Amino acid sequence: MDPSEVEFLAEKEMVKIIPNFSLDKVYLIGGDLGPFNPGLPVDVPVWLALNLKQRQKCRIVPPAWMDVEKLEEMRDLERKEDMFTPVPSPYYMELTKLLLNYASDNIPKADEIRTLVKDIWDTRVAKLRLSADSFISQMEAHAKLDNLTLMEINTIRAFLLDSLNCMYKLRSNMQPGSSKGQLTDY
């Protein structure tokens, strides 16, 4: 899965908007949306919120976790803990990117939020690299990765797969009865 596919999945997350138009309930395959009344908040998927925002038909209300104080707490906790801490949304990075790129005028302190989320991301990816390095250097066979998001797993996936394949080849060549010096590609 590449980053664009993860972003596509993130666009299905629900976000609150305040429409400036009237429309009865909309019946879609993924579920019913609306009714839309001016000034009354309604939950819609991110893809629809961004579409309506681009057409100047609504104002997007940022998710509750997209707050400077909450993100600072999350960043500090992530830096303090050795293990990965739970994130407020499985798509926190993608949602931040989408909402700040297309609706930054609706999000107070957008630049600070962008920086904090980037700090959280950098801390988590550094932890992930250290975990992967430790995993490989100890020649482990399995690992438990709690509280990781799809995008975080996606960033380390290729490296881990290549490393595990190399470890498998080395281990299989060290087994008694294997022909030494011959590398077979599996």
Second form
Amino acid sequence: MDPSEVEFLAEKEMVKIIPNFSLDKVYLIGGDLGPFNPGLPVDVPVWLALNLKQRQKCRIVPPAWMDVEKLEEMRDLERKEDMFTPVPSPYYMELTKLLLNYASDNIPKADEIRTLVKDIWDTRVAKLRLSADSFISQMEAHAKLDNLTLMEINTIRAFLLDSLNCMYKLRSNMQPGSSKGQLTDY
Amino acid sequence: MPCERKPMRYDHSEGHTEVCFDDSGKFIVTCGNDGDVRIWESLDDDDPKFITVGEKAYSLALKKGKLVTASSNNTVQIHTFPDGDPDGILTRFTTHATHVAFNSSGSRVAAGSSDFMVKVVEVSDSSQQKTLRGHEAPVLSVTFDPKDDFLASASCDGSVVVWNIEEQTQVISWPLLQKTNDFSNAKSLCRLAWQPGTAKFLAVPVETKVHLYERGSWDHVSTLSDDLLTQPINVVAWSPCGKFLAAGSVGGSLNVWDVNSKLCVERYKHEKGFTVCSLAWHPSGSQIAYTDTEGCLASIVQSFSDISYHSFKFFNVILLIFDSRRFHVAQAPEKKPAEDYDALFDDDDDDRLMDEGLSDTNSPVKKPVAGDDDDDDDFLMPDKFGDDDDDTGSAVMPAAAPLVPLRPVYEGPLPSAPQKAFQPGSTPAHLTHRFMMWNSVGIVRGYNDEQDNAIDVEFHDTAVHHAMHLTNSLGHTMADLSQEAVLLACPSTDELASKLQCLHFSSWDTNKEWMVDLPKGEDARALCLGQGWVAVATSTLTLRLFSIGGLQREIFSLPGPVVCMVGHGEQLLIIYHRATGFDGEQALGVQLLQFGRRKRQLINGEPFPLSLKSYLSWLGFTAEGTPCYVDSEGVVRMLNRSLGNTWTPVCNTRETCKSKSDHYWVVGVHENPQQLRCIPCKGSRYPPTLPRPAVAILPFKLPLCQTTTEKGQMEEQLWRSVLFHNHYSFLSSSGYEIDEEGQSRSQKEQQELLMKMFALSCKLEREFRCVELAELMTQNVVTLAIRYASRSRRMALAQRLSEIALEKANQVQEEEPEEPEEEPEYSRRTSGPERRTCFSGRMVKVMVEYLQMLGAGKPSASSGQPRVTNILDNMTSSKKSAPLRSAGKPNKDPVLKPLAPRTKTKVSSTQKYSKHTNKWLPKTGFQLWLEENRKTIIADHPDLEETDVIKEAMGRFRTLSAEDRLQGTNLGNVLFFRHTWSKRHG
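Target state, the form predicted in complex with its partner chain; input state, the form predicted on its own:
Complete assembly follows, chain above in first position.
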């Protein structure tokens, strides 16, 4: 899975916007949106919110969790716990990136939020690598992936699978009975 | 007050210092932290004599050539004066003494110490000591009763104790002070003083006041206070004559009170604001010397004392007259009005709006009282002159006694402060960043800080106009915003008149701005914008109307000071003070005017209902044009035009608040859909400008009884629907386009509710109630009700209902001939493209749906809904959004602005009318029945010709029961509507 595909999925998340135009209900395959009244918050998918925002047709109201205090709390908890802590949104990284890239003027303390989310991300990815390392070194058969987001799994999936494959091959070659000559093939 | 202030000079290093005069008044004697006692011949003495008494000197007393000091080696020593030779040790404590004092004859010395003890020692024989035990903390100060019977002491344990010296017992103890653990931590030194001579009063400094206790009864007889005193009083000292009391406070203020009248006759502020820690009167009473904790010595020479006691009375009277405005006597009744207001309005801490509203209104309440004071004092004068000059002791009481009855206590209802004029949708003017207006069109923000004095105008719908940034050089404080213009006004200043500025951005010429100066002495108090007009209410109770282009129009007088004003379309709503309210109520009146072709007053000065003890906090029109307001209790009320212009409470915003200090700041009301748009404010009444507040939507709820039950709920829904349905009739009567689909939907909703309620009443066997409900139903719903009743075997009910049904049917038939009259309304909808711009997006949508349903709507529909398609059509390129702006000129959103008047389209509609009317005459029940049943007939008899079909049908129709026929016609009405629809679009 490509990160851009994950991002695509994240764009289906709903976000509140304050439109500066008026439009009646829009009937889409994915569901009805609107009605849009100028100045009145309305829930729309992120893709539409960003599109409208880019055309300066709305202001985006940041999600409740996109707040410095809450994120700080979350970061501290993430650092303290050994396991993965629940994240505010299954697409927190993608949403942060999208909203901060396109609507940073509507989000108070955007820079701090960017740093905090990056911190949380780094902590979690580091944990993920560590656990992958122990997974391999202890020759575990299965791992729990609670509270992991799609994006996080995605970052490690390709590498982990390939390397496991590779290791499997190496190991099977190391087994007694196999000829040494084959090893050079790899 | 004539007094001369002598310059101050440093006498000791910083820390506690004390000062006293010698008996002759020739020397000033000071002691301080440096352990020296200095003897000054005058303040100008640059080389004072000094005696070193120890490392530190805490206190000193001087009488009859004996200088007693409390020093750091825990002793109380005697030195001769003025020679300064040591004369032995008077007494010792386990820690240092804090205060020493002589009795009036100089035979005894009292000393209080940090070891909780007070000792009284004979000066001549230091072995004769009396120890007073009982304090539970370091002693702060001691003072002798001039008659030598008692001794008073104050301690850090918070008590002030009067001791009987002979018996060494406590006579009385008052817990007056704040408890502390040490002399050095005490807020106030609490230096007590006993009135010299008659010894009638003991003065005790308690916080910012001085309490006077009467000797013998030990009653608290009076309090000396001063409004300007904010810091605790440290020391008090009586003048040698016993008529004046001087007090020095922590904040460096010095006050002298005349004890007889309890007036503050002298106020003086320490030039550096240091804490005054010692005070001494010159034996002649003409000078007060004081020292502060920074080691400065200064004195005030008071000339009034020089004039001595003969002319003193005269002075006193003059002072009474001149000082009464500044003077404040601590008596509860005077303060009451102000306190009442506080209690009334300040139930939450952040009541800034009202604080502002009342800030200068407290004075009118207080003023009459102040005036009374003057009168009382004048009245008091002869009394004062009659006082005996010499009898200083008894002079106090007669003067103090009449003071109380002379200030009559009024206990009836008190007038409430009239609410100040305000712009609905604005936050208080004292804020540096504030909303000057937040309405359905946009937001006007005002910034007034060091860097910038500016106004930002922002529109919710950017299609109206782009955002504007104006420099506020005139100091505008009021603003209003509409689809056409921004209106600003500033109050007058000393040089400049009050101005009205209008940015008429929708003007098609190049001059987008005009400005008007109001006449001199006239200030704009409230303003509003309507469609094509501007209204300003001024301080002279005048209402001025201007056209939006700046022409002066009508002018008329208001019955009272304006509170606020709003405009909507052709309506102007004015709220003003009808009279003075009492006990926290506001007495407001309301005027509703309608301009346009027929100018008239719809509501003429009726009393304006508010919740108990509340004030108006928001006023406006719903988007559909119904007046609406919110009071400080959060109750939203709406005008019920169908019930003789009464006001119906439709919502209580406080009910949805989580905490008591939370409020909702209303910014708009919509009737269709039913929305109360407001901004939730945590812990305040209004939102800050940053972070940008988000609008929330509250539902309406009529405060009907028992809304927890099913019946109550349905009743509430029904009457809410009826109330919010009123605007349709108003709009159509005043010639506006209405959302007919919404109207029929709400009618349907009402009928459904009635039917549900009918079923519920049936179930509960409340047949009378059922009939009552049926009266409210339309005829076809009554038929349904009859069916329901007969099915549930309530024949008597069904019988009664059928009578009602008949009655209704007759009514309908009477009304029926009028129906073709309505046709032009329908037909107008399909007329030329210029009509379409008047359509609401919603109506267009409905039409499109309808057309699509009929499978024929493509061409006209797509051109008829430019905005529906626009936003999403040009998603791929942002450049295309330009035409959107041009399309987005006024009158496209029915919710936010008055709909286009019908007059515009008269011509085209009448043309259409002539084309179509003959086609759609109302059909009889038979015709409808025929239409429905034609197919079955043809199926039964495929060989029949048209005329035969009709004949056959007639035969069949006759065989039908009367009821079914009736139903047929009812159905006919419904079908008729459908029919006309399809005809129109087909």
